[in-house]
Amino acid sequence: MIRRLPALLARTGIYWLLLLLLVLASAAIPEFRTPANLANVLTQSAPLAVLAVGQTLVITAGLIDLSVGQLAGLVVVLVCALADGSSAAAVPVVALALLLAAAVGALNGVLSNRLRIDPLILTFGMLSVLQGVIFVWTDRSIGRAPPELLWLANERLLGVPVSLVLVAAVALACGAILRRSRLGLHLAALGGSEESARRVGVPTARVRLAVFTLSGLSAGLAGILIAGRLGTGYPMAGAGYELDAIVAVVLGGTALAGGRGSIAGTLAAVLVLGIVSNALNLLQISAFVQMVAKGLIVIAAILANQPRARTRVVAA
């Protein structure tokens, strides 16, 4: 039993961290625990959830993305500048800004297929593109967003969150993806060894499109809900979000190295970053003293949630 509490722990820390984290921040905080900024913080948290969900899928293929945060950004100018506020627009602005979305995702796939450049230069080059295409377009923040992703980012049924739907759709989605399909097989075996998994019949380079393709349609609806959290095309929108997203996921459990992936400790993760900043701001905490404390939380929580040994198991 003993011999077993460092496994126990790498697959348990982020959970521990989180319920620590809920009981320490209601103790200390009296407006913490209210029912409205409970909600709130859920909401908050929807658009990294849902980035990083599909992100866990690109790090459990042992690939990264750093293009998704600004890709989001596109999308957040694109839906408000053509949409501009109108109901009658808001559905077919939304299926071209997720086909836009999947489609520069599979372009990272088809370009890291072809041209066998690695993963993180390939996809800060297309980082680079889209913001470059952002500034293009405009340099200040754009048209509206239409009420139906305002009352998706920002309104509540029953004291819940809406955009809770789209998280629970997604997670759920990518879970079943990892655990019960090939495709989830394959991400794993691509993430351990991809010469290995070559060897043995995976095909790597469908792999390598498929889950590149995921990666940027999660952008793609990440985007949606920041467009209707802001109200409008803010050019800066996405900055940020792809390292926020690479640190939940390795926050919760994926190793960052691949092999191993966990929809369910990334979640739990981007909950401990939404606590931590919520809580941080009600303590009217400095700005940069936020940035010291949450780093330090995400470097403690990472050492404690590594696995020593490397496993090439996909856990949910």
The other form holds:
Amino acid sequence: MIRRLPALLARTGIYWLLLLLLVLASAAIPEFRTPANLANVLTQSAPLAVLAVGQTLVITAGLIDLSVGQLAGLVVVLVCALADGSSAAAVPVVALALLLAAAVGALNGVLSNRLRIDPLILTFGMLSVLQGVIFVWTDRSIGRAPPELLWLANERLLGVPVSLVLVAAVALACGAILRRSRLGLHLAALGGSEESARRVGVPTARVRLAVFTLSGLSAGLAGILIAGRLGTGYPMAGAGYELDAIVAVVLGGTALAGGRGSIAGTLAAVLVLGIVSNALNLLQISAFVQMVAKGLIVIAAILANQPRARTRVVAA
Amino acid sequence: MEAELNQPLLEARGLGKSFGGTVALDGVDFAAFAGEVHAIAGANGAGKSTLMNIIGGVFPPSAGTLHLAGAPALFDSPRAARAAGVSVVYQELAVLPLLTVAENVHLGRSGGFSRRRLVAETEALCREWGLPLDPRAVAGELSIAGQQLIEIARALAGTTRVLVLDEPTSVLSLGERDRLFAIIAELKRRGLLVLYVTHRLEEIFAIGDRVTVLRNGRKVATLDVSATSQAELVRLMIGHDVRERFDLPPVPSAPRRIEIEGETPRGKVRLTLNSGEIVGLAGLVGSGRTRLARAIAAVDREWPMTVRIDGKPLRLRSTGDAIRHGIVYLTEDRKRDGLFRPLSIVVNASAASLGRFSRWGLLAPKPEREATEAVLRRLRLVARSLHAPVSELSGGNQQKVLFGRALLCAPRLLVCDEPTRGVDVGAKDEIYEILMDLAADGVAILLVSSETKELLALSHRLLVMRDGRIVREIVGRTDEHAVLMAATGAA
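Show the same protein again, this time as the form predicted together with the partner chain rather than the form predicted alone.
Time for the whole complex; same chain goes first.
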């Protein structure tokens, strides 16, 4: 038991970090601990949370999906341009956007299976394609989000942000997939060793297709939330989200090489990133200094998170 | 045997497989029945692995068919084989270390899923078959023997009728081996067919009912184990009755002695080489030849070794240290850890001795090229240009480039692992000449080879390895039979 303590601390490190940041920020910044601001942190974090939860599945399977940020961006532009503020169009447009996002994800899966391209390169290519499509369509903000999405992304119901309900639903669904479904077991197997997985009869191609499709779907949902937050179809809306999502997944304790994933850890890491940025905003620290701070925190947290991996390298 | 009255459970008809130009399996017929332990025996390269991979659905045969209970069995994937009831436990275990035992056992099955049921089912399975496994344990924390049990449990969890075990005891202690044998006996009693692939003859006699012997990709015979002997099996594995005798030349007198001492999991190893001597290291796949060779040259440090030259111990903490002391390892796998394939011949040859050709970190290209050219000329390398990518060369010439790399290091001890693998006949003879020339120049050579004939033709002395230990030293008059008997533990 004692021997496992360092491992246990490493596994739960992100929760301690979250707690520490909450205490520090609450003590140092009076505005931070107001209910309105705390709710604000949650709504601001919601799109990243949805993306990162999806990416947790992808990384657990030993894959990576860099196209999710631009896919979310495409959904933002699509939804705002097509609905253009109309309530009547909200449901069909959202349905269409989610379908498109899932289809792009499935396309990633099919290409990865058929062409056997490294997913890093494949999805980077897809990132570029999607970015290009957005800019061919428009180089400035177009359309308006329907009021339902504004409500979804920004309002509170009995004090609880509505977007939090969506995040919780996505997290519970992905948690159930990871922990309670055969697909989850297959994901972990594929991430652990593709060769072993294949030998024991895991249908690896189907698993890859499923996980990329789910990833696309989560990007679509994140796009819906971003559209609601921005209110308009801004072509750069999704830029950079893919890297933040990967950082959150790894901070949350999911092995970057695959084989083991934690949805709760990912959510905690998203909150850590959200609190840091919110607290620095409240302290009126410039966005550029915030970038430096975020980078340093990420590096420090990753180091603290994998003591065992480091000793292994030294011993080898 | 009464089972022979029934239909065979697994039958191969004219099974063949070739990879590129090499024929790995050629027209193999055999039949095996439910409720028997059927051993597949053969020397290195006899086609055991190829046969097993076809049965397990890893790749399809290029000729012939496989039948399961009379129906043609075309497995296009391991999944298909498993679904049909054929499970293979490979030497390289397919266990996912981060998952629990229960999760590992039920991987790859389809149907409903609940973690609690998974654990309950695994518990019941282990109780039923007497497998000492905790379903909740994390697989990576189990011993190799425990992980092997996971694979067996996985096979038993499905509807397995044929269980193929590939050298299952190579990683087990004696106690673990007895437990495995007890489980195999139980599987047999309940009507499974166990295909037991091995080159450990004593195990065939311990648990086998019948044995099929392969040699050079062909089936030689299927025998009742009770009606044969280890000596007969060895004879069938080698193939010729007529014994070709070899007289190993006398060991040259020794201006320099290289003493090697080390620790393997199975005990101590000690060997001594004289300068100018070629010592052959024989043994079956998995006997630890390569691991010993790599340990001596400090390529791996899993087995710690002490090397003394003329009584002076060397401090070898890296391959670089070893090279500086003139101990050079020539890999068995040129592509993986030998060549820099896109780079030029010169760069490949001089890679290990750049210190000689540089001053203050800057390379002097002219001396590098001239020295390399001289060495490669001596090795009679055939290439259109020394600046051409090394990947253009034939296998034999690639091997010469690696020899050139070793020679540029001024070796005192050359550890050669399978120096003629993937090399055509003409180049083989040239490599033999190179080895003999080097020995004549006073280099001590430790030669690892799966080809017993090659060892007999070149060595002054033979060391035979088995289970990570050197079990015999052979000098003077001997033959292939004696070497294989020692390597399989038959004598």
